[in-house]
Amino acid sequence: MNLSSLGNHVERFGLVLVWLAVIAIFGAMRPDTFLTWSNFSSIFGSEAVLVIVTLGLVIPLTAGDFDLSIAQTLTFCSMLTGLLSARVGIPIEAIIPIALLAGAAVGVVNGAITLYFRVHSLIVTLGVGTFLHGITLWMSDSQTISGVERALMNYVIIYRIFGIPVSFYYAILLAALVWYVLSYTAFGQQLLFTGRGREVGRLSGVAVGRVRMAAFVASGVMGAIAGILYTGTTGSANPNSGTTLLLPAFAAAFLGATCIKPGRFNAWGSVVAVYFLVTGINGLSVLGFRTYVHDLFYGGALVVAVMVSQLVSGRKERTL
């Protein structure tokens, strides 16, 4: 293996190596609490929702758009699930498609306003997300809704494989699906063309508007899936549940763009980034740091991730 090939491998898997180093450091400092299977099963199982939100962001980001509404889509669909189950008594099997359609509808609204009124997606999705938050507060009367059908909890958090809740495996399956779509389908290639240059994409025959609309709808559906799983994780719907997930999801999406496929938003890089960040937070918590460290860690990670991803993208472009 020559030096160039070695350098490429280090770049692709650098974050994985750093993640392993972080595990080794915290493990050496607190082996009795950090290096336990119960701790790692908690890390993997508790952050499946964050993984799915991050994957949802990756799709429009690949097309050059932002979706700041995804966290509130999660909250809205979680509340919809909770109300229909606890208050109306609809079976969970019937609620799931309703929630998914609601998420898709949010994506359509985001896409329609962005495309047809030519407003930047950052502004549109921020406004739509704030509007959704208001609807969620109105629906719930600003109260947590409990009493969700136990079957949802069974298939999200109670049933386990190798001690890890099945929600983790749902997240991995969705990551595999996003990876396949982005890497091996015509739609994935069209997303890449659209994100790298919309005019170039149009000249290449890509229906840029349709691709961007599909990306927003996919993001909305992913937000809905995350909302359903969040409700199943807690057994209730909180009107502020998704608010804290937006920052770490963006941090993971941009950090994930520095590994596996450097310079490109990608599914497996995002998964690695989520668990790298969560491992760091978990390790600091084990060491006794207070909860405000979460914001410091996630905020710092987002800034560093954006800078590194821009450097990597710029270098890739210069080598083409």
Given for the second form:
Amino acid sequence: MNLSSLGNHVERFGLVLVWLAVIAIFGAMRPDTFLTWSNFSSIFGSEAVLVIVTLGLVIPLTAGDFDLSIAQTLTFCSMLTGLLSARVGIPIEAIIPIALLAGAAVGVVNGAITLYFRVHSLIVTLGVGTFLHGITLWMSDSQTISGVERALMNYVIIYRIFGIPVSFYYAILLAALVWYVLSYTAFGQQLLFTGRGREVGRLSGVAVGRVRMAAFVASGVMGAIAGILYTGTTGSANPNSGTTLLLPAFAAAFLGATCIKPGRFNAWGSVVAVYFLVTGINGLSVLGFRTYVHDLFYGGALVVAVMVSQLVSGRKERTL
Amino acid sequence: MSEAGHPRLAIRGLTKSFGGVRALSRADLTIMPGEIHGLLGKNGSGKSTLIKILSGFHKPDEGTLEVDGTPVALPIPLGRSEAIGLSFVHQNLGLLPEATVLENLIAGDHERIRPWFIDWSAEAARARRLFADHNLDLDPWAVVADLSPVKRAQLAIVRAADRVKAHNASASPGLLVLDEPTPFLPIEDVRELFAMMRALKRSGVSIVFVSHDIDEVMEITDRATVLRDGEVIGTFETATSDRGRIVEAIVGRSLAQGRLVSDAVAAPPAISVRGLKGRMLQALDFDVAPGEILGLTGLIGSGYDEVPHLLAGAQPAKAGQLEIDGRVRDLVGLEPTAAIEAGLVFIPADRQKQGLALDLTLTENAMLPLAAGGRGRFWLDHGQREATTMDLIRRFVVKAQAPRQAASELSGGNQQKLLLGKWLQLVPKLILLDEPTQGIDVGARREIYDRLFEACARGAAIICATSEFEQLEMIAHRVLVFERGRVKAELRGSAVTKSSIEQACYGETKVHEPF
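After the form predicted on its own, can we look at the form predicted in complex with the partner chain?
Next comes the full complex, and the chain you just saw is listed first.
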């Protein structure tokens, strides 16, 4: 192995190594609370929602668009699931397609406004997300809705494989799907050129408008999946559940773009980044730090991630 | 104080070299008070170097400059030219379209506008007086983007005149340098601009008018100076000079390049364009045959460079139809996808924005037309994509290390060859080239020509829009020369030479009506 390919490997797996180092440090400090299988299986299970939100962001980010509404899509679909199950009494297998359609509809609205009026997606999705949160608060009367059908919890957090809740495996399956689409399909290439060379892509026959619309719809559906799982994880729907997930998801998406496939938003990098971040937070809270470390850690990670990715690529700034 | 008899501007022996190449060689130029003086010359003749020395952008190697008899130390510090009495209007006019007329008028006027408070109503009143003085119908509160092109040009000129008047350390009316302000204006508007220039002249302002258009220079200027290959060829009294002599001074004698293609194409035309209209182009008709290389050229603003963009769907056409293999397509609303499907490929001049995504890999770039067409919808065969790219790299002689390296790591010439490979692998019927060898060295050029000749031999037609006349002499079977959006001359076979194209470009024309 020559020096430059060694450097390549360090770059690709750098974050994995840092993650392992973090585990080793916290493990050495608190071996009996931090370094236990039950602690890790609960991290893996409960943070599956964050993994899915991050994966949802990666798709429009690759196409050069931001979806700031994804966290509120999650909350909305979570609330929709909670209300339809607990108040209306619709069986969960009928609720899931409804929630997924609602997520797709949010994507269509984001895409239509961004594309038709040529407004930056950052602004459109910020507005749509806030609007959606308003609807969520309205329909729930700002109350947490509990009493969701037990089956949902069973299939999200109760059933376990190798001691890890099934929700983790859903997230891994979705990561594999996103990885496949981005790396092994023509659509993945179309997304990439739409983000990195929109005019080059358009002149080469990529229908950039349709690609961007598809990316918004995909992130809307991912937000909906995350919302359903959120309700399943807690057994209830909280009208503010998604709000705290947006920043961690962005931090993980950008941090993920510094590893596995450095310089590109990618699925496995995002998964590694999410678990690196939540491991760090879990470790710090085991050491006795209060909740303010969440903000310190996530905010710091986002800034460090974009700084590192600038240094790593060393090229033109990623256009926002 | 400007004393009678002193020229407004006197340049002597101005010389500037770039890396051993003389861009300007002992140039002399004298401009009198109240004179409109034309500056003529081809691309690379030294005009821009001269202007950039005047604006303080370049430091000359030798030479002196006097304004109203007072020697000026060179180089002129950037931003100080107005104090000396020089002001510039460049082709892009330097206006911010989203801002108002008034905001543009005072932008950067640090000497008069206080940094902590702007009295907008006083400034608006001042602007109204200024516009009234110049007989301009401009509203200070209008947004520049809503103005017609000629109004924008007038605003830029009045701003320059105002600056030089307000900031000139002496009381002289100053000198305006208008660098190609006209090529994108229709003739009526050029006339309006000329009226404004004459009024400025009457108030004592001197004007240097840089243009490619000999007729405009003949019309508006008192005298004109011709530059060629960095040297002043001569200064002419335009009223008494023969147009032919000026053309000869601009063009000079050029050596034949030697043609690389035969003179005639046997095949009948298979592709025809009818009624093509763009921003500058006015109802263009032409045909092109399989195996033929059709050159399109003209001076700046003549519209020839729009043709490849319009046919490829890169830029919207206002009207026009394309017939290819007996099938007629409307060019209005043509999407690039439809153009590619019809067998057209477009190799743009702007490689960075339109040609290649430079931070992506060679394979991703080269295979994009296939992926965009849906190849690998469910499974991208990365091995095969890399093998195909390697094959293209070999066939198109791209000097590259690996198909996975970023396109930005290639030199300009190799990027262009990769771009050629990206598109020629589709075996197109019509290849649209826009300045195909811009910024590319001689060796790579020859390789690019060879690939084009191979495509021709296979039956592709080629349209090459370029401002490099030598290139057309070498590779074009036929050339259309444009002026103001129309074809002015057609040259065929052995008549396609650099000098005949130059003659056609600068020659007298039937299209250009007299003022």
